[in-house]
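Next up: a single chain in structure tokens, the form predicted alone.
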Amino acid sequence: MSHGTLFDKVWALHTVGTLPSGQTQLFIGLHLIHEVTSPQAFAMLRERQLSVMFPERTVATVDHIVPTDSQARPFGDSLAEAMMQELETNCADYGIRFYNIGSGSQGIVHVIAPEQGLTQPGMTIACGDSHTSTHGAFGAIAFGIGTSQVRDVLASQTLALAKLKVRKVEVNGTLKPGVYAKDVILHIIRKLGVKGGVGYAYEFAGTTFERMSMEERMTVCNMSIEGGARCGYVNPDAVTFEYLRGRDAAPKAADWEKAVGWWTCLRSDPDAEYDDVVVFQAEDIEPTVTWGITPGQGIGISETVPVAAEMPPEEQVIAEEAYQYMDLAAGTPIKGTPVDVCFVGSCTNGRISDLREAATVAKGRHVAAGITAFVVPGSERVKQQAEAEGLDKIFEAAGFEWRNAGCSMCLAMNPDKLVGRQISASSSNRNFKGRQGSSSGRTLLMSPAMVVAAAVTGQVTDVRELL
């Protein structure tokens, strides 16, 4: 088993016992709900006539079923506004922080958190969401769970798991101008499998990720899940406490150097033992697209579609299966696959430097004839910073609708969703079937830039030709 490293170093911390079945009972520092994992969780607990242990560690916001154009109340979807009461009901009765809408802090929960300096190194973090792997970004240790688990981490502050083994995920070099941390994840899932990280827990390191961006590093995070992996993170360094430094809830005056030198410490060893090792370089990546129905199934943009007969027998069911939903031919280019919609934003990518990003490429073009574009900010304060900037200005002259913040049509709970065969060039982070609203409808994951290279050329095109 692996030594030495972050994740044995946190979870050691936040060890309260061992239980009969072997796992660990396991502290968690913090716990961020919303609207649609939470009521089933507060039901059992009035079930019980169970409290919420430290309602203090707990933070509420709202994002999966908020619309993105009218955000007036009540929504015009039933559901969706019931779930909208019964959250904002729980969070009054069990004294729990809520960023409602209109607060100037609501947006997707993984963009909240570390915004506002909640999430920080040496952490353990659960969420009601599969994609709470994006706040190990910062060194902490951090998991989406089920319902149950949400009601567990309410009443006890804990959860029951066994510990994971450790991968290094280790990418050196510079990346290519137009290749983003996007395209890194994509790559890395691409190569390990959606299954390969089973069981275990990814630290991504190596010179590529030390000279990301933390919002690039929470981009990759983010995905880490979707490679099989329970968690993901990478070790706490400059960058890290740059970003921390002055946000509402870090640390401030002598407390910031002190914080500063223990998360340093938890850093994994020089020495540390990993269970396994990987590595690639940087120059081999390219800008990465997905072109079949998981997010293993992508290729660099000067690819072609593969043919199953050359895949492992394991992967040529789920290729043939793809070739079928997707309509796509084993052999073809993926450059040149024509689009409909294109949507920028997600937990994934719609924090400000994404927006940045797309934002250089739309200006001076144009949205294509007959496309859908928009753009979703993350939060709140993206949406705010975003504007201050003028970035809301160019993706409107382009022709892209500019949106308030809210998970959109990643998983589309919501009223953005695709409709019939459309297909989608989507920054979001899940290209499985319906995932974007019809059941027949076709996702194709890339970065924000590449999102934005669909729009004004209404095909999947190379950003590289644009920049």
Given for the second form:
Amino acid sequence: MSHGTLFDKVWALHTVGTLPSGQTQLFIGLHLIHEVTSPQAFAMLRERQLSVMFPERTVATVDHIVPTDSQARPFGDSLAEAMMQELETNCADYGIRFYNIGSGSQGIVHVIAPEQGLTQPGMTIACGDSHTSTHGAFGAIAFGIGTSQVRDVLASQTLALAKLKVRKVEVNGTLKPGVYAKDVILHIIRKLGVKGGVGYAYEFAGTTFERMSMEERMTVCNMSIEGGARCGYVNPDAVTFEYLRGRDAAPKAADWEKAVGWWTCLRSDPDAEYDDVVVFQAEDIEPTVTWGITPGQGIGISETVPVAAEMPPEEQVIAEEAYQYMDLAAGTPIKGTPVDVCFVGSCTNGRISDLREAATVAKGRHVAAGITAFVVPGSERVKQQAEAEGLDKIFEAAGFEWRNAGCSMCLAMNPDKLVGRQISASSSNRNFKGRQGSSSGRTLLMSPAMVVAAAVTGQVTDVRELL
Amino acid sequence: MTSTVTTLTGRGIPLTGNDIDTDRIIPARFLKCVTFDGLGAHAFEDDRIQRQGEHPFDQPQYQGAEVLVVNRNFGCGSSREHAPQAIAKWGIKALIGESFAEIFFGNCVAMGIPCLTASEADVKALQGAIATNPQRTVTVDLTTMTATCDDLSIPLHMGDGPRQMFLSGSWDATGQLVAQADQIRTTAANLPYTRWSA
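Having looked at the form predicted alone, could you now put up the form predicted in complex with its partner chain?
Below, the chain from earlier opens the complete complex, with every other chain and molecule after it.
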């Protein structure tokens, strides 16, 4: 049983009581909602004649269904339009703050809350989206929930939960040039497996994470769930505080000093006890690419597609399924695999630093013939910032489409979709069968810089050769 | 409002494979909805199309089954409750598997659908027994924590918290949670960040 970790401290501070089942009733400091997983929750509230207990602790935006080209209303897709109207009505009826398209602050829910300073250390954060783990980058306990639980948070600002175990995932050392936060988390998932984290919160510790920017830490925490861990976090430090200082919802004036003091106290104690500890070395990590149909099926760019017979028995069946679906043979180098579509964006890699890294590679080059490539900023603010820096012009000159903020092709609930058996190089988080909108479409996950490298060469390429 | 879940008896349906994610259970295009109605027809839609009638959810011998038996890390990926809703609306009332992804498991609890785990060997034995004789029923007993099918009886596991929620009929937690309004307000007031000015 863990003791003295940030997770233990935040859990204790938010515990309302113990339910008759033995589970903890946990207070949720920040609740984020969007158009996909909330309409049924509001319907259940109405059916039961319940109100929203803390409307000021819920914040809404729209991201999954938003078209990234024309955003004129009503949307061309009547189902998407109906979802949009439902969210608008629900927010108005219950007094919930809503960052709508055109507000200047709309975007992917896991991009807008951090950039507005809503996400803060020591909070519990829930959202009907599995990538809520992103917010753990600030030293928050943040996790995804389903719609019935969205209902519970709306009605009571609490959830019935069992406490997780805590695994310290330590990475030490300096990442080599061309190796990014995305490669670190793909490497960790590859090593610990897609179910390795079930039942655990991951504490990302060690010098590699300490040296990362907040946006890099968000990329890592974002994909905790792909390793099975419902939440992942980094202890808050000077990097966290500097990121938050002055943001819209960050504490101001005298409260700022109090906040920094409190946040600092929440850090895991030097003698904290963990349920498990694993250690990796940063120098061992290469630019990493997935070859299969789970985020754990990743390899270094210089490696070949692994051979099923050499894997643990429980991974062999899904490996065989992956060879067939991906049409990639064991033993083939992943480098040189031709791609059709290149996507930079998503809650994993749609922040300003991601776009800057991508633009560095795109500058002075051009998307290869026959390749569709597009860049989707994670929020309206990211878009504005990128345009102020001229990144949009770099991308457009290089043959990329420059879009509006949204989830886009990460999950294809909007017009951005793969067609037929197209294969994408994608900076998103999931390579599941059919994930990007075609039931036979294929996804190769990689860092934004690697996506651009693939776009300009037409094939999976080691970005280090272009830097 | 909720009822106890102690024992369930129904025909079984085996669905083999590890790491079956929620995008496969219900592809994202079916999430464009404001109710969960009608999702049952689309459970595993793309997998079913690909297997051209050979997917267990299409095979005649499993129509009307109520106990879904799966393998490792079932329901990983997206938090979409649409996934367990689709399975439940197809007719499933309980799941047995080697392991379940955490959010999927939590969603099922909140819906009153128990997800029980068993060893790899026991799950495979149960899947085999059902495939051999799909007309036999499977009984899932949360009081004795066993599943029986003919002469096969396997031990089941579930955390104490969720198990008590099923046995006591408190799996729909909303009422219990809301009843603690005073305690909730006290907890909130004691958190420093609820008092800071932004």
